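Consider the single chain below, provided in structure tokens and representing the form predicted on its own.
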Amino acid sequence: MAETEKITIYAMGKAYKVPAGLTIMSALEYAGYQYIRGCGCRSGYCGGCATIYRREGDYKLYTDLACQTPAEDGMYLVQLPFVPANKSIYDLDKIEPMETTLVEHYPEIVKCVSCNTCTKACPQDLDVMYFIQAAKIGDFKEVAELSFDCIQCGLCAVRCPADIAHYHVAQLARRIYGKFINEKVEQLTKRLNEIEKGVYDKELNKLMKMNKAMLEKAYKKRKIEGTK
């Protein structure tokens, strides 16, 4: 059997030989690093494994998710256990959806210089700079729609020269849009009432006791509303 091709990565300045084809997360684990923080779903949806890296011979800093990005030969890696961007404290029930609301809670957005670094850093390929521009004029719908797939990884904030917490701005905009502006859906209200009354508690407890194989089987057999 042919020997697996190896590449060299650098973690905290130390070189490690790892098999080619691994993700950054798998490569670091192969090298002996144990993830305590900075990991989660391992599929690119939780945004927990924010990573900064540099390629050999390239002065630029790159950002991505460790569970999604292939490790490269000569890659220098730094893991971020979390992104400590400041979050505004607010009571959603007391907020008024006005044009100035987002600026009042996140005044730093007016310092945006439109460098588009936030968009380039986004692993979801969202138009981050554009929804920040929309936030400046209080366009909640535009912000909500452009940021809908945001996974709160924080990489946009890491690279921002204006210290904007883009993902927190977008989260507040989506909350305001959903609560005050977007058309209310009758089925959603009904389902929320059912949840509060404990209609699904028995079924949820049953699911929580299942192993992975049982959950996969139940998922494949699930009934989807609107289908035969």
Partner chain sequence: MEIAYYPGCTLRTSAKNFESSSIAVADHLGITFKELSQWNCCGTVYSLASDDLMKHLAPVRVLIRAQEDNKENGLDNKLVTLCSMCYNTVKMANHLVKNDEEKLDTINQFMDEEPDYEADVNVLHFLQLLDEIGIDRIKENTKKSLEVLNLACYYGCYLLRPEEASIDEEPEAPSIMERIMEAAGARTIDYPFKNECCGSYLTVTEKKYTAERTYKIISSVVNRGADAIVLSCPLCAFNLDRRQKQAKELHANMKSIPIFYFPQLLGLAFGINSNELGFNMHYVDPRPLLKEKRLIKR
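From a predicted model like this one, the values you see are computed outputs, not experimental measurements. In this text, rigid core is short for the largest set of C-alphas that superpose within 1.5 Å between two forms. Positions refer to the first chain, counted from 1. Compared with the form predicted in complex with the partner chain:
Two rigid parts rotate against each other between these two forms, and the hinge linking them lies at Lys190 among Asp149, Lys190, Asp91, Pro107. Relative to the larger rigid part, the smaller one has turned by 16° between these two forms, according to C-alpha superposition.
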Second form
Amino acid sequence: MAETEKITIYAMGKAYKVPAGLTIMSALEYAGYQYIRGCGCRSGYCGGCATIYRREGDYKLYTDLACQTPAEDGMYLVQLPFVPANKSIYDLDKIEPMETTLVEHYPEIVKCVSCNTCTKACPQDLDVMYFIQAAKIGDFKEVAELSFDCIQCGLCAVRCPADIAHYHVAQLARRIYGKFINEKVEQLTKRLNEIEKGVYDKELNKLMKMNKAMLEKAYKKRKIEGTK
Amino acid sequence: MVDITLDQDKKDFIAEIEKLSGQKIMRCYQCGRCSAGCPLADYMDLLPNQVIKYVQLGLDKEVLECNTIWVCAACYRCSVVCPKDIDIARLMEALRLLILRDDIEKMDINKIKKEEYAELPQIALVASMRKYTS
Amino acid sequence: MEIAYYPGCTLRTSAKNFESSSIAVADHLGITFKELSQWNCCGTVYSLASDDLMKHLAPVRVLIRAQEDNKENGLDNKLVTLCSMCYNTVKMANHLVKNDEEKLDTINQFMDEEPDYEADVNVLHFLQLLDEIGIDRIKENTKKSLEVLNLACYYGCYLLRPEEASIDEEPEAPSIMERIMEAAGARTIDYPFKNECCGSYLTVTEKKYTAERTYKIISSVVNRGADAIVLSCPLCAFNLDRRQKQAKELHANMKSIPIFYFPQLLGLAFGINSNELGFNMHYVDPRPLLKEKRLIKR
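Same protein, different state: after the form predicted on its own, show the form predicted in complex with the partner chain.
Let's see the whole complex now, leading with the same chain.
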């Protein structure tokens, strides 16, 4: 068997030789680190594996998802399992959406200096700075649309010089937009009512009693909308 | 013989303020036009010309404790009337920044009430946070 | 004529009537405001520290957007603003980078995701644009003279100071707003507070100070027979209008008067539908005065 090419990565300052071609996450696991927090779907959807790194000979700090980014020779890495960003506590049923609602819950957004560091930090390539600007003037639709693909990794908040928690602001905006502003979807309301009334309880109970093999079989046989 | 030269730390304070404000503070000859024109002087514990005198004397602790620098709304009234071309609005900003840059905030954004957020225009919130927080 | 236009935050919230009336008036005079394709808050106050480049990023980013949009749209490299504070911040940041190549370089390098700012945009206030178009054009377009109104033009600080930002050749004795309002037939008064501060952002932390400023300014113009104040700054408007409530609590004898944005009244003179002028957005309702003077119908 041919020898696999090896690269050197630095985890929190210590050098490790790992095979080339792995993601940052797999490379760190190869080096012996075990993920307890800071790892979820391994598919770039859950936003759990925020990572900060620098490349040898480059002054810039880069931000990415560990499960989506290839490890490169000479990477200096640190994982960010959690971001202790400010999060407003609210009861959505008691919120009256106004132009100032987002500022009221997250007043620090008016401290934005438009440096755009958040946008540069976003692994999803979102226009983070512009959705914060929209949040400032209470444009819920714009915030919801610009932040739609946010996976809540928190890297924007870590890099912000104004201590803004962009992803929490955007989540509140999307919730308000969904509840109060966006067009209601009839089928969804109907389905939610059915669930509340217990129409699907029997079927769900049946699923919960199945073993893995039975579940797999049922999954493969499931009906998919739009197919025969 | 009486030594009237300033201590080094006082000289350093004056130099720091002159650098941060870009103004030659020692030019002031206390004519008082800045204070006479100031629309908010009624609410200040030190008048603008007194603030300048304190800086000239290197009284850093005393001048940084005055409310004047926070009452100043940066309207430039003093700056345009100064016969010695000192932009006093910039001096006030430099004094504010000496405090704010120590990570001391002069406004608690969490204490603004819900009704106030509903009423206050963005322009007021942004401006006050720029002037009272770092 | 088409010109790049920067609205700013407050024109999208508490000063919507300032924007709608300005656009209607501009349109009436054949000027189309072309809103920047994307914009951010300018920061509202120009940073006065010699080393604080971070606070200049926002206005320079606005200027870059104007530069790029103007190239794409083939427009003269100008940018018009309505809000006095936006005007001042963007104008002063422009002045700074036009005269300090090193700071311009540092800012351009920091904003490596944007095209370089070439420091070539000309920042204007809407009042300057109106003055440029000419008093005659305003006179020609005036269908309903404002002669029944006695107005106090209020400039506040940021249209006139510092000198580099002044929209009037004589910042200590300005007359540009008077010229424009008089062209629409209005009478104007002279009074001592027209270029003095309203208390500005102290309205957040020291409501009383702005209420006292409001009392002084309003008493002064009322004593000189003004029916209303006209201005161009959403923060002055907030203080002089909404803070009349607190001013009255301190001085029960104070007479209330309405506060207008200058394009609202120009709009009336031009015969623009009052729905577009937003007279329903004021704290002190201006409609009784306008009805009494027969400028709007019942």
